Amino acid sequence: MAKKPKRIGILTAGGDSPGLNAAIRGVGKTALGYGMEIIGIRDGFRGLVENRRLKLDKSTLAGILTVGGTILGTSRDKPHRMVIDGRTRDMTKVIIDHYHEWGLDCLVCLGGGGTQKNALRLHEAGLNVITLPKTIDNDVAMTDATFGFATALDIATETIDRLHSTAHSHHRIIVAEIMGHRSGWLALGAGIAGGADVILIPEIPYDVEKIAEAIKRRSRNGTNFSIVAVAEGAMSRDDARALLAAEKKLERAKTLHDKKEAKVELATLEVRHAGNTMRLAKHLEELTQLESRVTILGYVQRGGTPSAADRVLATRLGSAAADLINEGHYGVMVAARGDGTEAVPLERVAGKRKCVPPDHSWVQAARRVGTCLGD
């Protein structure tokens, strides 16, 4: 009796990222080579709940390697906390039921930190799950790199390159806000590659007076313009201390009232941080007497054709995922490790974040070439 071919489902979750289609193709074409069937699930975990799927075959996978975004669509829905008909509900059981009704042998989830946590919950609920690390922030734990980062880094660097001529011509401070809410890999890498004079990242709280002094020192030396690359999550030392205190307060809270109070305090700090880049630029203008302008890159960093590096990485990780499925190895994230890959248990990944270490070689290199990091 012929052995039933494995059937796998694949979905993309969280924010879109360059290289998602390359990863879908990498998984799909390798899996087809093993004789597997591939079901594409639309719009992340919501599609798994709402029974929205399509068959992926050679014709569907053809021509998508260079296409940005994701042919499957995506969403930020969480299986255990999904809004259905205006109410937040735990849809884990529905997902499990559909997984079995569709005859799936494995669910492949392409996503960032939140997706790793959601995948672990489904794995603990009894499903065979494999994940791939995707995010332009490069902050997924236990992997050397995430696909999407290299493309976003190229885009952010090109933006800084273009800002130099305007800053020089008008003798201005130009502040470029780059994505990175809790990690500064993108701002740090683009700042170094683009020759930014100041780089501000969440991992190194800044002192605005020291930034202003570095800019004024450039002026005294005959250079009357500066480029400031700032991660959206970068904050002053005072704000960082307030945030840390609020987080510790939440950890210590024992009663519901105390927890609610701490959460309100955290939310207030986050609201206050919105627009921080604009306030920073205004403050620098006041301190240096140089005109300042702000450029916010926003979602342009996520879009467009993936770079060659991201296509290669996504294909490597995707094909390795299909190999693991063929071997029956589940409950892991396929991590990039040197020139190869490594299957890392989801328990070691979920809930963790890869931040920039203060002594990282990139940080050291930035300091050595005279870049101000705000501290």
The other form holds:
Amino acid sequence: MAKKPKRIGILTAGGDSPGLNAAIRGVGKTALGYGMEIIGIRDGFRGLVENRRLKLDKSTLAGILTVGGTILGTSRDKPHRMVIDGRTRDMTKVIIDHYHEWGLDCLVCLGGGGTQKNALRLHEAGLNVITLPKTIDNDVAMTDATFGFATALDIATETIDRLHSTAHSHHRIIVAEIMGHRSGWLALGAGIAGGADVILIPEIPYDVEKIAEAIKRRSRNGTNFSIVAVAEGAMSRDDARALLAAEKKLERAKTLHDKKEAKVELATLEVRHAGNTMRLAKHLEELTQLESRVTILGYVQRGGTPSAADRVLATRLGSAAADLINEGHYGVMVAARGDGTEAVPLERVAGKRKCVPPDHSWVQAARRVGTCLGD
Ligand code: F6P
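Right, the form predicted alone is done; let's see the coordinates for the form predicted in complex with 6-O-phosphono-beta-D-fructofuranose.
In what comes next, the whole complex appears, and the chain from above leads the way.
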């Protein structure tokens, strides 16, 4: 019979998101119930390298359910490419050694897409690993939802609500930039819930003329203000084409020189993209003759106390993770599936992204109520 797990390590990695502490508590309290010992690892995978940890017991786990951020700290460090004393190094072996030295029976990693990949690497290197899906972007594959998303959705929606009255008073276009580099769930959800007139997401490249036409149509019908909800990663059809070409070039590149050239092209496009929301607002102002303003929601979307929905989701995923650990079931992500949970092998999650299907019911509903999607 497999050895019963006695001591587990838990870490949070990638960008923080509301609900992380609720998940730590969910894993921790359930695991304590099984008689396990829980070691909290500080600042993501870096804490495992630098031997930074704290014991999580009943008292440290108390009172954290409603607290934003992560009591453990987080970082975007990758085990196989970590900057140590100014040099990028593969720290996988150090992590494995510390895992064994600390007497861990399992490592629980709470994170988004990048963390799922890193967790799989460690699992393939021989560690018992289990993950939970968190990110405000809601773009982790194979799960109905990620914790953090519901809270961010509430915050972004409230912001759009507030922008309406000022846009209305000043007869302006207000372009609200919402987080989501590669996926548009947050902008789409908040745009629908907040009644944005235009919603732009990375999955549906836009034509600025079409957006301007929708705004002018509103003006002709007597409504001379508009709210545009734009995801960070939304881009015009031309930019999307250029990005695709550069990505293909990188894929096809055989020589070091070609690879370098394609990478420079990609980086140039990314730098250009950084000012996209400002450029879009200016362009719409020119095309519609309506004054425009930009509001970048930024990190308020990730900060603060988690919503009730995220607390529930994080608690049930966390406690399901402890159940799986107790059964010795590793190498999986605990996914939300309907009212239940499902253990999905990490190979099926890592390296995949859940994007908004262009014919998704949210997209269809937005179109049905007359929202312009920019295409
Ligand atoms: O992955 C979550 C996310 O909040 C994205 O929506 C956003 O683009 C990114 O993280 C910001 O990352 P950082 O915290 O590294 O600035």
